[in-house]
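Just one chain is shown here, as structure tokens, and it is the form predicted alone.
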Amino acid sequence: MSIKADDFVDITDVVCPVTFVKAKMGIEELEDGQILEVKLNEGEPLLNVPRSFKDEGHKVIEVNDNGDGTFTVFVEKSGL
């Protein structure tokens, strides 16, 4: 199955800790219910994405290995 994003955003050129605010810049923009694609590096912003975003409210649907240093997450936006 493969998951429609709604926006996506490239966090794959910028470091901790601007990834989660460019990530959060991102989801802010979305409508509850939906979803934003976000690709970044392995390592720390693969580590502090997610958890953030799943400390803030948000369901982490989905994370990708793209085989290349790069991961892809995937996160539906809750409106608390």
The other form holds:
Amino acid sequence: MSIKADDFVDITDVVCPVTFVKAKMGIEELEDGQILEVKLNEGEPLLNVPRSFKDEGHKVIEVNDNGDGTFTVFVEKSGL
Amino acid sequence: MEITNEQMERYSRQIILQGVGGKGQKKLLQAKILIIGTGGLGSPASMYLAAAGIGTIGLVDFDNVDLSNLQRQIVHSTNDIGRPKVLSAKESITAINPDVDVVTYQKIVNAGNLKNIIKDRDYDFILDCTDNFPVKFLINDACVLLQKPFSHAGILGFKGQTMTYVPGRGPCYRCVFQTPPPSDAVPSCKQAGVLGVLGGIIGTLQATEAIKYILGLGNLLTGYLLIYDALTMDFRKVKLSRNKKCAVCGEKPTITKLIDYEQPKCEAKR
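Please could you give me the other form, the form predicted together with the partner chain, since above is the form predicted alone?
Starting with the chain above, the whole complex follows.
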């Protein structure tokens, strides 16, 4: 992991629609340009959460497969 | 304050909204809204505000639930007939959302107690959900004197109207309607009837204004009177100006304390 995140949120403990709610609340606390690291489950959260971030103007800069059914996504606040 | 996972789920549909988010939800959970009248307008307003997670809701009503109320006052149930409306409403609200702190005032509002009720929890926004002119003027004057924002509304027959007052941002109710009409000039709901859904439509608009005010979102009905006609299905927005000579919010106010106007005899209750 080469990217240094400013904050981290784990949304593997919740299901839709709370997944994005929790992720959104995480990025709210950051300043524009800062990076949020989000750990999420494969499947529905991986499909929807990065897309919802893009819809709100944030840039998904990297997606890593953790190999255990979870992924780690790095998002730059207001990066689009 | 921290939002729990359970609250994230309960409020997920509005936290997801752009412009609301967790910060907006916290504002709602910390907000204090006073609803004067738990009848046709106050019923849906209180239920939606509770559902949205308004942290403190004050309810003012001196009356008991009557069978003839149930055609429109949806916060009360048939089992509540004869019970104080504030208690019946509190139970419904708590059943919808136990997060809400409901404060009840089983009182007839008058010039002697209204300011103290508003100051009791230092409410952020007030909803006039009453059914008579003397109290509508009383609420307006109290809010102007205390510099509190409020939503006015009235329903009768097939029509309803609403406007929002925010100090320094447009006219107050008295700028538009200088004094109450003569007590025999206007029929009450009891005499003229009212379509039950009117309370739902207009009361829900009042709740919308309160939520927008707390969130700081969009445009409020300040400087406008919204008039709804259920028969023609017209929503009309009438632009209103401040009256510099307004007796309470004008440049040289003559009303500096609250006035109790005489209530119509058959309607000597809120």
